[in-house]
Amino acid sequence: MLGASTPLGERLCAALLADPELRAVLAVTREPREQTHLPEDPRLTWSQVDITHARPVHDLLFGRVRELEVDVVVHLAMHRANDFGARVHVQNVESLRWLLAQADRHPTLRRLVLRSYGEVYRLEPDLPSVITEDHPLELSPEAPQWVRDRVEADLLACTRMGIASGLEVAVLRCAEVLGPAEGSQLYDYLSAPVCLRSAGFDPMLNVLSLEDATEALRRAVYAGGTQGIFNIPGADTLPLTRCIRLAGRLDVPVPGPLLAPIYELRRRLRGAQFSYRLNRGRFHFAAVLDGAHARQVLGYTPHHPVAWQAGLR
């Protein structure tokens, strides 16, 4: 599992290890073992690997992955929205490209599960607000790097589905996981005591809990023989104003042109992550993932709403 030290990665490791028939889980992190919260289990093997270089990725695949006879790789290793630059792109995209390039000749690897993002979809007023897997992607060169990288990684994996090989690929386009340390822009936005929004706009949002995201990935790991693209919605679909109220914050509508500079100043002064410029589309237009395909094929249905006030204090 690449990106095993994230909250989602740690939960997925624990969920997989709950299966007594599972022989081994390989947790790959950038951090030392003592800086993670990975579960203690004799079947869990930890490996610290810098996936921004091709050689360590090769050595991981034909070293520990082969030794442990790992047959499913879960890729969770994506940078946060405000991270940018060449090294970020390498981790977000090129690490996946290297993995796919070597998968065909790997003796044990049979399946790849990619945690993708609902943000890969294009949001415009004339497009449907309920988004199915064939909805247009955000391919604009003007999109921020975090979107471009996610779209490129998603398309890399999707293209692999059309190639005759022994590797099954499942791409899970997840709604935003609302929780700490998950890189959630909405979580950072709702962490402020006052939430400013564009006057006259109250878009519908769908958010995903860590519990449901973990369950969707777990089901994809075990869904051998199936591949495809799956939207993964959360149990909460609600307007932005209700998100703000449930988080116990003050909702203040302001003229739209003021929001980007105000939040940019907040980000610089307080080290906050939320950028209104990066979220302008979904803070104006409704975007809710349709999870029918995941329900039919993976048996996934969201059951765990976000613990709003408890999780945002």
Given for the second form:
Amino acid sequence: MLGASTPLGERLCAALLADPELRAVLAVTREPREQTHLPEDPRLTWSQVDITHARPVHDLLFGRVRELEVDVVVHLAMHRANDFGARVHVQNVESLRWLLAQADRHPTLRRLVLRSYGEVYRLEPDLPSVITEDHPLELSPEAPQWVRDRVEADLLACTRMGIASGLEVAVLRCAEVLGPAEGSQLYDYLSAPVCLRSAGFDPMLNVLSLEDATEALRRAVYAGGTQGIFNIPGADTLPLTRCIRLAGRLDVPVPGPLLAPIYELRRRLRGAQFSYRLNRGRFHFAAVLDGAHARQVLGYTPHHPVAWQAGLR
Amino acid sequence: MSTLPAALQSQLGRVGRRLASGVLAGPLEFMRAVPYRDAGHGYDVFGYEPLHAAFALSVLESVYRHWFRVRSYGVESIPDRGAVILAANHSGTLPFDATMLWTDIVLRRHRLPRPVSDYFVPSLPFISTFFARGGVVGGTVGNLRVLLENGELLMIFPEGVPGITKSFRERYRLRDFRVGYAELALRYHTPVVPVGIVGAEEQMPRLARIPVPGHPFGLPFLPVPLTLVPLPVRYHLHYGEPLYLHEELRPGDADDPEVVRQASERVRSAVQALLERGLRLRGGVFR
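Form predicted alone already given; the form predicted together with its partner chain follows:
Below is the whole assembly, all chains and molecules, this chain first.
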């Protein structure tokens, strides 16, 4: 599991290790072991690897992965902070490219589960509010790198479906996981005591709890023989204003054009992650992932609403 | 961490909702009895919410009864359950015809119609939110597919913007119908109920239209009506028998442009016939 030290990764490790039939989990993190909260289990092997370099990725695949006869890779190692630059791009996209290229000739790998993002979809008034897997992607050159990298990684994995010999690819386009350290833009937005939004707009959102995201990934790991793209919606579908109220924040509508500069200032002064530019579409237009495909193929249905107050402390 | 102003706002919100629920008790009870698919927080995935709809109903019902004094004929043609497409003529500069049709169906058929708006409507501040809370959805195939699969009642004006903005001298002459709704009806085996709305054409005669440079919010132009408020014309809503466009067709025929065009033409003719009957029957614009 790449990105095993993320909250989702740690939970997924625990969920997988709950299966007594599972022989081994290889948790790959960038951080030292003591900085992670991985479960203690003799079947868990930890490895510290910097996936922003090709050689360590190669050595990981043809070293520990081969030794442990790992057959499924779960990729959760997308850069979570709203940073940009070549190194971030390498982590988000190139590392996946290396992985896919080497998976072709790998002796044990047979399945890749990529955690992708609902943010890859384009949001415009003339597009459906309920988003299926064939919804247009955000390919605009004006899109921030945060989005472009996610789209590129997602497409990279999609183009390998049915091409890489013997490698099944499952791309899980998850709704926003509303929790700390998950790279959630909405979480950062709701962390501020005052939440500004565009006056006159109150779009519908869908958010995913860590429990449901874990369950969706766990099911994808075990869904051998299937591949494809799966939207992973959460159990909470609600308007933005209700999100703000449930999070216990002050909801302040302001004229839309003011939001980008205000939040950019907040980002620079406070080191916050939320960028209004990145979220402009979904702060105006309803966007709810349609989970029918995941329900039919993976048997996934969201059951765990977000613990609003508890989750946003 | 919850802040005092946020807590106060939340408290005020709760009080406001409680107050609104009390004031709107009658319409709210009515709207709560109209089935909808709650996505978990009291809203459906498109943003419909019964309390807002109750508010809309309370306002619109007065307009329906006392201003436009709506008369309705054949509303029982609308099946009481399952997916249905209502196809109506569109006119009157501002979409009061849609609101009167919505009110009529809610009051008399106890079903929630989902008015289908043009693409630019979701870009309009305040209006987009208000409309969404009342059940309006953006007119994309994806949205309509979801609604039809859920067995909902779609309210479509196939003339679109050219219908509502036609000049006074062109009244009751239907514009070309967009055919997307007919394709959906064929594909999802959905009955189409034609509706002729008589009265709306005379409510706000349009004097001119001002082009809007750059189309802010997607608005094609601003209409200049003769009156600032609609005239108290009498509305007559004529519902036709459901048309089963898919009968005797194969599933693949929904992809045949000629079949779809003919199906839409059948609906257009039915709407035109209802309009002509309605015009014959009415005693005058205000009667």
